[in-house]
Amino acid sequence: MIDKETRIKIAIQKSGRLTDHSLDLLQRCGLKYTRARDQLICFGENMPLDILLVRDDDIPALVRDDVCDLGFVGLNIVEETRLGSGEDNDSETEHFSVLRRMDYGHCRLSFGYPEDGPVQSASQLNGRRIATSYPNIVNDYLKRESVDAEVVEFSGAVEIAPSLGRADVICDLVSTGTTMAAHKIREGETLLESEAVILQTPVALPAGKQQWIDRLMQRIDGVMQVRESKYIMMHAPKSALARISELLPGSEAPTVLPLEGLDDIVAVHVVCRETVFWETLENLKGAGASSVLVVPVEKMLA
């Protein structure tokens, strides 16, 4: 039975951008958890792990101050915090122990520019009013690059602040930059490139909560390293090897195993960390591979 003290509560957006992706990601790394309708704790059963679902940019401060272990949370909310309450950039490590940037939450920080405006890049801002929802981001951008500008901030669908007559340019988060462009804004440049990442509590740990976070650290490592990967199984001629070796994409060295009866043929067994298009298998059987298997790879332990 896992004692109370030894669970580690972790917190994860209640509904964004990476809510479902952490989810998955705990439940690939084998967690198991109940959750009732309309509750926003989910309860871990064969792991000592509890979700909180909670706002986002209250994720870092429930980490800080060791309400929670761990928190999954994007680096511009981390950035954004850290920045608002004063600390420089070498305290950040001191209150928000980055342990994994992870490869999901992709987007940045950027400028907008109204197409038919006055202002289309960073060099005309002066007298200007940026509308943001990250005033600290925003701000710090302005005292290093000592422009005297304007910062009006703005909660959701920053997008409409120009048409409103709030601001003269905008600086939000762009994944796809569709929103800015059907509300005819240019996108400029970017002030942080931000993704997904888990923070830890810089509040020492009892050694069982540690083992326990150092081993979910070890099952996510192996999930999202095997995130593109496919394990590929082929025949080919001996002679053939060479060639196959260089056309498998981000691969080490395949498995090469006999065939019963065959002297000139084997069996290639590989895992190739990238992307395996069609146009691959298709130069592998130019290069003399046959009977080839393409299957996705679960997880790995390194």
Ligand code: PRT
The other form holds:
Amino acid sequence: MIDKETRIKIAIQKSGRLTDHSLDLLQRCGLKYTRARDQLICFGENMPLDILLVRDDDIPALVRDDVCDLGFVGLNIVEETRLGSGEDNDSETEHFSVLRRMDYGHCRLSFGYPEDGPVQSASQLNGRRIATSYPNIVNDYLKRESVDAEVVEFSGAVEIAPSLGRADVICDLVSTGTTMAAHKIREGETLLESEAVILQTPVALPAGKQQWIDRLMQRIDGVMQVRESKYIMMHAPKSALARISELLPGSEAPTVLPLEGLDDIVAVHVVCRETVFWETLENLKGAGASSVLVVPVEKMLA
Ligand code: PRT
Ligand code: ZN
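Given the form predicted alone, corresponding form predicted in complex with phosphoribosyl ATP (PRT):
Time for the whole complex; same chain goes first.
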């Protein structure tokens, strides 16, 4: 039995593209949980937090209806549900407050035109049939663009609709583009850029629960930041410090330490929040740095 007053309930996808990333993220935030076989709930052992494993399509409604406090789900599903519930603001609404956009689950919802088909751009959609699993998003687009086209709903395998004679055009999620290409479909205009997001219930939560959510969000920010972050150490002439800061975008004010017996050369330590490429290291060397060491960052609390 879950205590709804004090324990946070998070909905995540039971089995699919977002599952491993979402569980991994919570583990990196320090959560330890037990998951009984075939159980739909994981119980948090060291935080007042339990995970409900569900189909991704159900997550926005579970959060909207306050069954769960938080939900981790693709923005594509959030938008489809929001438009289906009659909301027409294009920002966050009272039903879903989007707390964070995450750095996984990236994809885009795009039109796809069969290479030998009659339609090759969105300007030719009038009077055509569009197969999609996202009828609300597509209808919203057609309405905004004043296009009169028929939307044919497919729950999966949208890319085969044209060859079945069910549609002239598709509108589907794309990440690498391999699926459309394999079906001789050319990707066209993008309707939505998507990634996994964290939703919070619109209902005000008891203070203790909200404090835990704030704490979790701070840890999530830390986890997302350290993925790219590196701690860089090097020796450098004092005169090169300004140039070195320029070469390391996203770096904090560097720590500069004296080196025993050397007047002109100092040790420089910097946290760099962006990917550090080989070119950057070569440029640092060119600016006079030596003994450059790049180490991964395990945890970060801003
Ligand atoms: O069972 P459940 O309903 O929970 O899962 P599902 O089958 O509906 O979802 P799932 O696991 O396939 O995807 C979950 C979420 O991952 C989606 O809602 C998106 O937010 C995100 N995502 C990211 C993607 C893709 N990339 C993706 N490429 N979801 C689906 N695809 C499919 C797409 O529909 C097409 O069939 O992959 C194919 C295209 O991929 P490429 O790489 O060939 O372009
Ligand atoms: Zn789904």
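Numbering follows the first chain given and starts at 1. If you superpose the two forms and keep the largest set of C-alpha atoms that fall within 1.5 Å, you have the rigid core. Fair warning: this is a prediction, and the values are worked out from it, not measured in the lab.
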**Prompt:** Under a superposition restricted to the rigid core, does Ala11 display a Cα displacement of 2 angstroms or more between these two forms?
**Reply:** no
**Item:** Leu247 C-alpha moves between these two forms by 2 Å or more, core aligned
**Value:** yes
**Message:** On a rigid core superposition, would Val266 pass a 2 Å threshold for CA movement between these two forms?
**Reply:** yes
